[in-house]
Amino acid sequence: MRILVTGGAGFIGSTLLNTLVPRHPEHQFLNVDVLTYAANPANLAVIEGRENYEFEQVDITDEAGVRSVFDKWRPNCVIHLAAESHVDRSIHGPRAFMLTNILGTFNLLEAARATWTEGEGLFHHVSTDEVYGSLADGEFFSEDSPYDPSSPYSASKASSDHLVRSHGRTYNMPIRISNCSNNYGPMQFPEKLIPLMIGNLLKRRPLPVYGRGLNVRDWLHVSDHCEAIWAIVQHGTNGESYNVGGNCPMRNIDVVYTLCALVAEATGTDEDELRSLVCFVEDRPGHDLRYAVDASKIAQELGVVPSRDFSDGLRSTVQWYLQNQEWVQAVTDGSYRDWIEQNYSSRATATISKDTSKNGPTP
């Protein structure tokens, strides 16, 4: 397969491409990714020079772009993670979220019906549990969930589906839709829920927790979600969604406890004087008390199990921030895009906060 990859180097992009790229020699893979403030190619270090991979910097906005990818480079297949995905950017500055994630979808489908006959290729779009909305205690989400979004980021998802869902039953588009709960891993860009926590622990500063911490969200790790995504890529069945979750609903206030207990084992510090640092602070607008994922259909249907227990892939998850600290530095300093800047086109000026620090939690 000639396979084009949006978003590839963001959190989730680089890590499906760093699994695929070198286990797959017999796929060409393309990055497509305008590297805004989430994106780093250093990311992708591991692959770089591989023959069987190259990268485009491309804003999926810009139709006229998309469609020179596509003329050139010909793919049959697209796994589409481009997004804005910051809840709390979306309610500060909607624009870019329904420019991004609504325009540039329908950038890409329209691309991709120009590039293929009818019944040919396959357009995997990877979404979000959040197009749900809210669960009550007890509920979650399935694949026939009404959607119910309550953010102007999850109301672009919402849509996005919608237009791929769309394309696939108006010109017969082979389309696959996934919908996961919340990712974590290494490399995540730390103005998320955990390398947030881990980054503040380690310089003591304080632990900002909405409300009284009590939202539940369902935790997979990036890796188990990557090789689900394949497994959809490889044998799912075209017009289906598939929900993904890691089985782990948990509240925020009890991953940040958790994060407390493991940042203090590794540091030899004391948790009772980490676990002081968490201060609870205004409540977000439209904050959706519980996510929760029902993951059963893919399961029985592609065999996809998570692998990653929550409690040892956080430990895991500390462990690779503790020892990447130069990463960290250059990430919340905003140095990283020095490099980016030297080493890719003026496309590369997305605005940053200089302190991810301050950002305030998520989800």
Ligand code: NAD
Given for the second form:
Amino acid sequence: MRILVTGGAGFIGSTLLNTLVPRHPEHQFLNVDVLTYAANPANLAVIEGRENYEFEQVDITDEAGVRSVFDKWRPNCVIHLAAESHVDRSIHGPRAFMLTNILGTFNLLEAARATWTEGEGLFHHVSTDEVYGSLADGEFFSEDSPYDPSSPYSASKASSDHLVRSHGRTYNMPIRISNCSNNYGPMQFPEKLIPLMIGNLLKRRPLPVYGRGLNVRDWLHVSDHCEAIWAIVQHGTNGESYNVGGNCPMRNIDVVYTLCALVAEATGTDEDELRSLVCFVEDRPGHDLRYAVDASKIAQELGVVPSRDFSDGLRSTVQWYLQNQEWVQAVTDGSYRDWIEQNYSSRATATISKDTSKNGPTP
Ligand code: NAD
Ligand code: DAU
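Form predicted alone done, so how does the form predicted in complex with this ligand look?
To see the whole picture, the full complex is given below, headed by that same chain.
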């Protein structure tokens, strides 16, 4: 296959490429990424220079740029991850989300339609459980749950899902969609809950928990998400969507206290001292209370189940951040952009805010 991966310099995309490129020398991979603030080419050092890996800096909102990549490279499979992905940023500046997540997805679909004859190729769209909105206690998202997005981010992802599905139905394009729960693991940009809290714990800074910390998220290790994506690409059914989850719904406050315990254990610090860093801050507007994924379809049809238990996965994630302080430092002080500035044009250079004590990172 000639597999075009969008957003391959981000958290999940880089984990996917680092896994698949060495494992599948029989496939050719092209990473298409514009390199926003969320991209970090250092995440791809392991596969740089491999014969079956190439990179193109392209903005998926640029119709002509996207068309030219398809014309030149002729992919027969697209795994689409490129997106603006952070809910808080979407609240403060929704436009980029509409452009990348909706228009960008549309551009890719149209380029694929122009390149493939009807019924050929495969467009796999990586989406989120957030499209379904919020659940009551005891409920789970199934593939048939109605779409009910709450934030500009999730509304833009819901829109992109609809576009992908409609291209499948109208133009007989082979499409598949995965709707995954919250990912965690190494190399996640520290604007997201888990890496932000680990970083603050290591620096003894306040841990900003939105509201009372009672919101529930279903956590999945990023490597399990990548295996699920690959299983769908290889063995899924066209036109279908698959929910992917960790079978691990947890309240945010419990995740944060677990991190306090793990960092205390790893650094020989007093756990109570770390727990005292928790501060409850103003809630996120439109904050969905509970996400929990019923992942039985992908388990039954494709045999995909999470391989990593949350507490082990979280312990190894804490270890990774502890052992990769240079990576953390470069991302927090902004120097991770230097290489991009020197070698590529840069669309966005924002790093995380230095003041994460009150409302989380400022976009
Ligand atoms: P990320 O923010 O870490 O990475 C996004 C990547 O997309 C970056 O490399 C960025 O440069 C690139 N990108 C952004 N705008 C672009 C544009 N206009 N043109 C080309 N490239 C562009 O995101 P992530 O956490 O790795 O998420 C990847 C995908 O998975 C997203 O579609 C997201 O909605 C979805 N998802 C994420 C999670 C999660 O917990 N992180 C869960 C479910 C689904
Ligand atoms: O559910 C899948 C989604 O998970 C993905 O589609 C998104 O791309 C990804 O960013 C993630 O969205 P969330 O909003 O759930 O993730 P985040 O890490 O931003 O927040 C997780 C929870 O923690 C959420 O309830 C908000 C809360 N939170 C977050 C931050 C950054 C805090 O309490 N304090 C914080 O500082």
